[in-house]
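Next up is one chain by itself, shown in structure tokens, the form predicted on its own.
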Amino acid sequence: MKSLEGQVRIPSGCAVSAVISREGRRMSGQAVIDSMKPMHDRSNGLGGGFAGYGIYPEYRDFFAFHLFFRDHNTRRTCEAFLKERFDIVLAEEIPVEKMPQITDEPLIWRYFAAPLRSALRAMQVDEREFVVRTVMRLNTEIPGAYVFSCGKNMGVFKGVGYPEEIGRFYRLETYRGYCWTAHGRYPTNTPGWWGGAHPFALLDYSVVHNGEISSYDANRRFIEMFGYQCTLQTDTEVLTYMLDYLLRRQKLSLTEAAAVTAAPFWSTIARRPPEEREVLTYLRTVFPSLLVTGPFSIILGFSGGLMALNDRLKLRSMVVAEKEDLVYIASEEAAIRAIAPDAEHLRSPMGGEPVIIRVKEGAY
């Protein structure tokens, strides 16, 4: 039989996985790499990536910028830009393990930095907004430079390849974090390239996504009115900026943000108790352009927790399980059983129902 690999579009492809310790216990990135192996066929080698939280305790007070560079001239231009705005305490190449499967990698560097007080005073914004504006300028004004991670005490590691290969490439077994998320990509409408792999991150928010955002153009046009720029050639990028806008700028709760992006149908809202109906009606009325349509399952990572969310029709699979203080989330039960054979309380959340896990206060 003739192989059709690479000739057919598989919109249900992609795999997501995550593990988090409620107690804030730091664990190697190896477990989340192993969870991706049973879901190998959901990917096609065009994108894999991970986000780890709590991995930079010695630099916890500094923003950790991870960047791709086309060449060293681009790197020097970018560094000059950063030095005008930040106190850089460490700049280095991110250690990687060269592998024959991973080719055409860009220069991959990281910078631990704090905004200069003079720069903050000049712009009259807080440090988080300052970092967001810096990232948008770098990604739009310096060709060949892409910031793909910029949070505190966390980092994204991604590239072109299968996720288990990308995990080895970045030597994630040498990092320890209280939370890990992972993604294996089967690009549907967008190209597979280093910047376009998941997770997508802004500040400490990171998103991995399985599915397709048919509302991308409407979502993008709205969010770009507020200074965000979608430059990474994939629909998922807009989700990260939307959640930053709702959670950080609009100060919505996680539950409220979920009710915007995966809003219940009006007929469902009409059946809710009066107080809940009022809140849901307000959110749908005020943020109609941030409703995400199309099939999706996403995992949002943030400092101190995770949120998992399906589209309201639950057109993509996602399961949750627990073992002691650990919570596991994945596209398939097999991914969880690979690293926690005796995990308990296995469940599949309803469409539009957020699953929110938080680390014990002060543990991270």
Given for the second form:
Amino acid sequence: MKSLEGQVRIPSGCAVSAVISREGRRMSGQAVIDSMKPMHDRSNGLGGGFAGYGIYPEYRDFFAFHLFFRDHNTRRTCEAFLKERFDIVLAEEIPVEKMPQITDEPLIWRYFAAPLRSALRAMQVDEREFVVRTVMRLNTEIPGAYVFSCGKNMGVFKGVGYPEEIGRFYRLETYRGYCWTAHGRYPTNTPGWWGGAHPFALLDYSVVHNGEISSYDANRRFIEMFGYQCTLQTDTEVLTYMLDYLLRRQKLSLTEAAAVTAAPFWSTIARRPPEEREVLTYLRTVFPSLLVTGPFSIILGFSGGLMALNDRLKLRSMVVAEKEDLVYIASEEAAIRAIAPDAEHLRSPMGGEPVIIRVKEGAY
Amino acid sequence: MVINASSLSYQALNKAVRSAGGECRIENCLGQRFIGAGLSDCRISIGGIPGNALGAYLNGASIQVDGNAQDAVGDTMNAGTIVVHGSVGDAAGYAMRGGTIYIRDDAGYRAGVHMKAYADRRPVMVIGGRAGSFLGEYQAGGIIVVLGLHPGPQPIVGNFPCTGMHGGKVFLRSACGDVLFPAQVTARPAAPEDLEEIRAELEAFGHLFGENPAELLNAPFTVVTPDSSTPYRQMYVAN
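Right, the form predicted on its own is done; let's see the coordinates for the form predicted in complex with the partner chain.
Shown next: the complete complex, the earlier chain at its head.
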């Protein structure tokens, strides 16, 4: 039995990195893997992971489910569960390269699937909500099975190991995407296990996170009222669900979602121009339970873009730089220089200041 | 002696620096941490990006970086000089208790957090550009100077400067009309005798980065000091 959040504390850093092409140019996963190498010491081998966007163009209209299974019995149970709800057009093991550094991996499968129309009609929800509900049920009701990626034309690849090893394990050099995010884990609080590695994803939203969410339980209690179930034993999971709730269900803009999760102090709000003050006051008042306290720097990936955000006190580092159509974001400048020695416009966003990069419309 | 840092771990790089003796040049540095940590008498110059905690516990050595440096430059340094021909990340001069740091451009959040002075130890950090929020947080001693030399849309310092300050001085080369200071400090226009205190460092800064010291001084400065030696005396307990 794995220890749950709060039952075990492992003292610790973490590393995050991302690269995105504004033009939607697809690049192999190798660059983002290389960017993680100078930050090796920020991880401790207990978790590494990546999210790639635009990697499944041939299946772009299907949800790409990535799952971990404890064993084949669990897989068969899970497949029966999925087949009652989805038309599965492809089921396969995710190709991996066996290596001595990566051990005890679960079964790792992917499914490209579309919700059955009859199932959608019966539940009277749109397909995205249908997928979210299915994932929540599956993760809570089928022991030993975890959906760790369920978006369209994107995928999460993660596990226990150093990020550069996990990248090689999943052969990310063979995929091509217009945006990649990466994470190296140094777990503080919770055990290192395959499901607990970053990114955490729901639909096409994925989050990599360096930090520690002090408000985890307050955020979790609030978000669980809306059907989200925290099952993965890591604080970042709740942040992923909060962003899905704010962006997809409440239809907030990215900037507004940033102003909720990394809300400025009241003293800072008081000094803003009247119109802005009103909006910020409204958001803090309506969503007080979604304020995230504690140190964090996160990169949120989504179809067609990403958003980087630091906690309002900026207790974690993050730098952004650009070169032509490429934008780089990382915990350390060295990570960017490793893959783009001549990147320009280097800057460190302020605490609570979202950096939003979008791919040109129609290019993804 | 030239050390090629490509693919060297921080341990191997620091070992090479220590065995180089008096003087060395590091090329192709990429994120290696703790460079020069604790060193007393040597000169290190760095091409590339040094990693976090550059010159931590520095004890008299001198370090020069061609470009930017990352977080925690001069963490707890005791003596010596660090010169950065670029910007630095967060928490530069963290708890430094002696020596001097010169930064040509900007500093991130928490520059000079918990800087302190003791007996003849008087740490000084000069930031040429602007500083992020929480400049001089919990400062207990020493001197922080921010020159605001590359004006942009942002103020010379971010939010909450000098929070928890109970010793030392902060000099901001600005009238600071747009800066909100906490109640426990006094921010006032610097008098000529205040500026005498930082003249030597400004001359050194000008010499290092090609600025005219007279022009650096020829601008309104704000000097920030704690209200008393115990500004937080009754904040938590009445004694």
